[in-house]
Structure formats: structure tokens, C-alpha cells
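To begin, one chain is listed below as C-alpha cells, in the form predicted alone.
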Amino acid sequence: MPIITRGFRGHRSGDDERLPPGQYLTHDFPVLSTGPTPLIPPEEWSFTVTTETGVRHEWSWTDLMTLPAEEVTVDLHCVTRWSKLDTAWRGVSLDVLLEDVETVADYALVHSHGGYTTNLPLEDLLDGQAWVAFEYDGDALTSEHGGPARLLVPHLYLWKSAKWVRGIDLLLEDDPGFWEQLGYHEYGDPWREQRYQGD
């Protein structure tokens, strides 16, 4: 009789190892919201950077196109367990949104149109893991994606890439958003299933 260690389910190959615990595959791109989407034409859409002095630094569309965009290709995973590999994006990395922000803060409060908050340690904005994305796969942003922009935290859970966003508070102790009130995980790293308050 051969020995089999409980649980065991073989060796991960391919996109399963791309695919965090708990995470199932998905083609589609699934929109899930907590409200009405909002309609912001792009010459009304701004972009605010507050300091935790309250220093506000602000960009309007016109200049965010102005900015240095990347192109990144990324794999998103959303706390509901679907996970799309490959996404294409184009925005600018906040590294070079916050180059000229004095700071001492240490986490950040993500604000969206419509009212949506997510906060997150600011390091996990930095050193090219965190872009303002307006366009997916070749094309503008659709409004049910998060369009005119988004926040794009590809290796955070997908709630923690605020649709719609408009600007980032920046703190100097952590607050809770939207969903993180109503117990969802602080931090909401996919690859240790950090979905709700305990894991």
C-alpha cells in the first residue's frame, strides 16, 4: 500500500503556480462594485496627493498625460477567489506621482468617486509595484473597470486597486477603508489568503 501524505494533491505546474491558495482561474474580467458606477468625463477627473501636513498636490487629466506612462502586464487576484493572468495595462507608477512629496507618513488612504476607501502601507505604493492605470488591454478604461483611472496593486488582493480613485491621503497611522471596516483583512496579501480580519 503506498504511503500518500494527507492533503496531498501533486506538484503545481504552468498558470497553477500563478494561481495563489484558494484562487480559481478566470478568462472573464468579473466587475463587482459596492455601488452605482460613477461617470467622471476624463477633463473633470483630478488626482489629489495629500500629505499628512496637508499639503495637497494635484493633477488633472491633461497633466497625468503629460507624465511618464509604463505599460505593465500584470495578474490580479480578488478576494471573491477568481484570478485573471496577463492583464495589460498602461498608467503612471506613483513612484513618479510622489517624487516631489515630502513625506514622513508610513501608510496611505486610497479615496474613490462615489465614496470608496481602501488604506494600505504606503511602501506598497513605491519601488514599482503601484500605477494611476487609464487604459486596459490597448484601450481607455471603461467606466465599470474604474475608468477614467484606478489604482492598480496587482500584488494586493483586487479591492485594494481602488476604482475611480481620486486621490491618496497619506498618514501618518493607519485608518481603516471601506471594506476593511466591515472586516475585510488590513493588509490582503493573496498569497496568504489574508481575505478577512484573523487570517
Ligand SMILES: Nc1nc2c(c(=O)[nH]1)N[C@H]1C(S)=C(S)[C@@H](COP(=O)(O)O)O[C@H]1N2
Second form
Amino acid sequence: MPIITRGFRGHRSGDDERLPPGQYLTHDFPVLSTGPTPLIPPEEWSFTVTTETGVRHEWSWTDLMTLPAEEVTVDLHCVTRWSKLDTAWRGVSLDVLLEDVETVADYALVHSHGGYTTNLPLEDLLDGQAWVAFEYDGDALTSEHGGPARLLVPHLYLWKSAKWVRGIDLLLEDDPGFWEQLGYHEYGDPWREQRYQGD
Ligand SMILES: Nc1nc2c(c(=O)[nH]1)N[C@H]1C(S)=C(S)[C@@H](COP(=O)(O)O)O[C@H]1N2
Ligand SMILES: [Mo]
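Output block for the form predicted together with this ligand, input the form predicted alone:
Next comes the full complex, and the chain you just saw is listed first.
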């Protein structure tokens, strides 16, 4: 007979099943950035999608604010082994942003202010899997966590969730980003523990 241990050691039941292999739970929100934190006033922020044929689609902050936003609650998994459950965000789905973008590209290279990049298959940005997020826990996203807006792709390790996002190039061929060039896994599925190349 199954035994249900509700409230065991103060954790909610089921938390362990939500922890990918090799991860531990944290309740604070660590900051991981490779360089200094850029301070970008929303009025100077913009987001550009460039297709494989060079067509550019650009949104200003005001454009972003007029698009339908969603509240999402997701678990975050960092390759440095911390996971944080039930983080609450508000953002615009990439399904909305890419709706009128004509492309046959299979890959995406995400660019941030400050030069950070990360790559992923385009299909991982679609079907309710990715957002340009601008609120965390009910407040405007702080600069250290990527404000005014960051990419949020919670089903992959958090290095794919580019902070201070400024655009996405849609590509016919995969093009490794910052950590991917340094030996991190090209895909980064936390449930398959794809931390480094060859995992
Ligand atoms: N622009 C940018 N985005 C970034 C990073 C970065 O250094 N620069 N670090 C990545 C890594 S490795 C992680 S774990 C998460 C950390 O997000 P946090 O600082 O909000 O916890 O941001 C990701 N996005
Ligand atoms: Mo990370």
C-alpha cells in the first residue's frame, strides 16, 4: 500500500519528484551573471527577431506592454545544481511574438545586452515553453535577474534563460552560444542531466 508523507520535514509532498537528477532545492534566488549587470531603462529596451532571410521584427517596451501577457509558475534548474520550485513570472509568450514571423529556421541564437548569447532549437521556444518575462513574484524584474526583461525557458537549464534579452536570430544551422562554446551541452535538458557536451 502506498504511503503518502505529507509535510515530511516541512517539504510539500512531491517536491522530490520535481527535482531533476543531481539537483538540490534552494529557497533563495541566486544571481549568476558572467559580467557586470547592465542597467537598461525600459524606454531604451527593445526586442528584435531576425529571420534567416534577414527580415527584422522589432518590439519596443511599449509594444511589449500592449501584447497579451501570461502569469506562469515554473521550476528553475541551474546547471550549478540549485533548483527553485514554483517561481512566479509574468511575461509574453514567444508564441505571441513569433506568431507573424515567417521562417523555416530550426535554430535560435538568443542575444543579450552585454554580449551574452545562448542557442536552442526554435521548437523549444514555441508551444507555451518560453516567455519574454518582465515581472517576478509580482514586481518588476530586477536588473540582477535580467530586468527589464529576460528570456524564460524553464524546461532547459537556466543558462538558456538569457537575462537582459535583446533579440533572437532564427537560423538554418545551429550556432553555439556563450556557455555552449565553453563546453556546456548544446541542449541542456535537466531531466536527462545534459550539463556538458557528451552528457
Ligand atoms: N545575459 C545573461 N543571461 C544569463 C546569464 C548571464 O551571465 N548573462 N547567466 C545564465 C545562467 S548560467 C543562469 S544560471 C541564469 C541565472 O539567472 P539568475 O541570475 O536570475 O538566477 O541566467 C542565465 N542567463
Ligand atoms: Mo547557470
